[in-house]
Partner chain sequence: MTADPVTSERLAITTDGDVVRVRQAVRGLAQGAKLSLVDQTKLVTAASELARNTLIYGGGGEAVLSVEANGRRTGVRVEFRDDGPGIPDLDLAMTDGWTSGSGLGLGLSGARRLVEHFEIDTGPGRGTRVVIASWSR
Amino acid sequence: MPAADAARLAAILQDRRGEIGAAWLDRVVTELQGRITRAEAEREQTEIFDALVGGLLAGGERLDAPSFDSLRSLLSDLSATRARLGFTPRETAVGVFALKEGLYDIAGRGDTERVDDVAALLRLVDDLGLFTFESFAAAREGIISEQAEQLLELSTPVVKLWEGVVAVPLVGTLDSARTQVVMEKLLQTLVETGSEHAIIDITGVPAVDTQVAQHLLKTVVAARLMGAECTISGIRPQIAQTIVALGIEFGDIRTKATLADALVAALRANGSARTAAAVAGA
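The structure of the preceding chain alone is requested, in the form predicted on its own.
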């Protein structure tokens, strides 16, 4: 699109701003059905329209041209906001695609030269809509990743059970990503509390296979490098049978059937015999 053509397209938008904007706004308000107010839709529309016209006046031939930097930034911010507010991809993209409503009216008047110009504008609007959709998808993926990380951290708490003793109660499947979080949180807690004993409780882990065992061993080794001894608790009969059948070796790692047994053992190893006896009898 030559610079002269871009300027002509900008002139069409400016000359027909009123009717294009009215049709655009009506379509957006109708489609979103109260998701945003008419005033909010009009403000967003004005910002998009001004950025579009400004890019065309600066000679923008394609959406990726530098003259459309502000427009792309505006659409990216709008898409990210929509994603955070829970809008659907359709509800987000309609704010751009609805611009076509007013352009269709102009094209329908039969002016051949004007029809060609409007066709160019419609192609540009398609590019804007696709960019908006892609920006929304990227923003949504980022939000989902953040939420997954937050849930992962919440699902792997490190609890201080006693002076010098911390525990990691695991629930659900233990994979590589979760193991990394467990390691980081456990090591950080060991440093903060100065604990010398850590209990990894797998009562809530549905099954232990070779991969899960390897993840547990990595966590134990990491804790030992920090000077803490680990006990794995929650070894139920079914899990014990599976471990034996698979030939999994925990080596010199201490294992206990219950979290209470592991706590008693940790307290005894810590020299708190009286306290351990009290805990065992509780």
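Same protein, different condition: the form predicted on its own was shown, now please give the form predicted together with its partner chain.
Just this one chain is shown here; partners and other molecules are left out.
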């Protein structure tokens, strides 16, 4: 598509702006009923339309041409915003593909000298649509990996319970990635706080299978190597029976039914017998 053609395409769009714009807007407003207002849709379309015409006038032939830079950044911003607002891929792409409505009308009237040009415009819109899809998918993937990271961070706080006693309340599924995070954070906190007691609370872990048990055992051994004593607390009756049936040996690792019991035991072992008595009595 030489530059002259690009200019002719821009001319078609500008000549038929009213017609194309109206068909485009109607389609988008019908598809996105309630999601965005007519005024918002119109503003978006004006921006896309201007960027598209501007790119064509600057001699852009394909969507990856430098003259379409502003159009591409406009579309990727739009897709990312839609992805964050929870729009479906269809709802996002229709904003671009609906531009074809008006072009179909022009082609349908059999305006023969313009058929090739309209086909070229339709191809360009297809490229815009694909680009929108890609941007949308990239934005969604970004959100998902962000959330996975946040979840990993969120679900593994290490809290200081008392002078010399830190605890990790575990919630949810304990897989290798999370165990690694837990272990690193726990060991780091042991050093930072100079604690000698660590309590791993598994009240929020729905099932303890051999993999979870193996991860717990490794964490305890690592903490011991650093000179800290580890207690596993929050072992509910059904979990205890399951562990016994599975045949998992916790060996000499101290376990307690509740976090409170574990804290009292840690304080006793810490030599703070008086404090322990106060806590137990309270």
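Computed from a prediction, not measured in an experiment: that's the story for all the values here. Between two forms, the rigid core is the largest collection of C-alphas that superpose within 1.5 Å. Numbering follows the first chain given and starts at 1.
Core-superposed comparison between these two forms: CA of residue 63 displaced by less than 2 Å. Once you line up the core between these two forms, the Cα of residue 11 stays within less than 2 Å of where it was.
For residue 80, the Cα coordinates differ by under 2 angstroms between these two forms after the core has been superposed.
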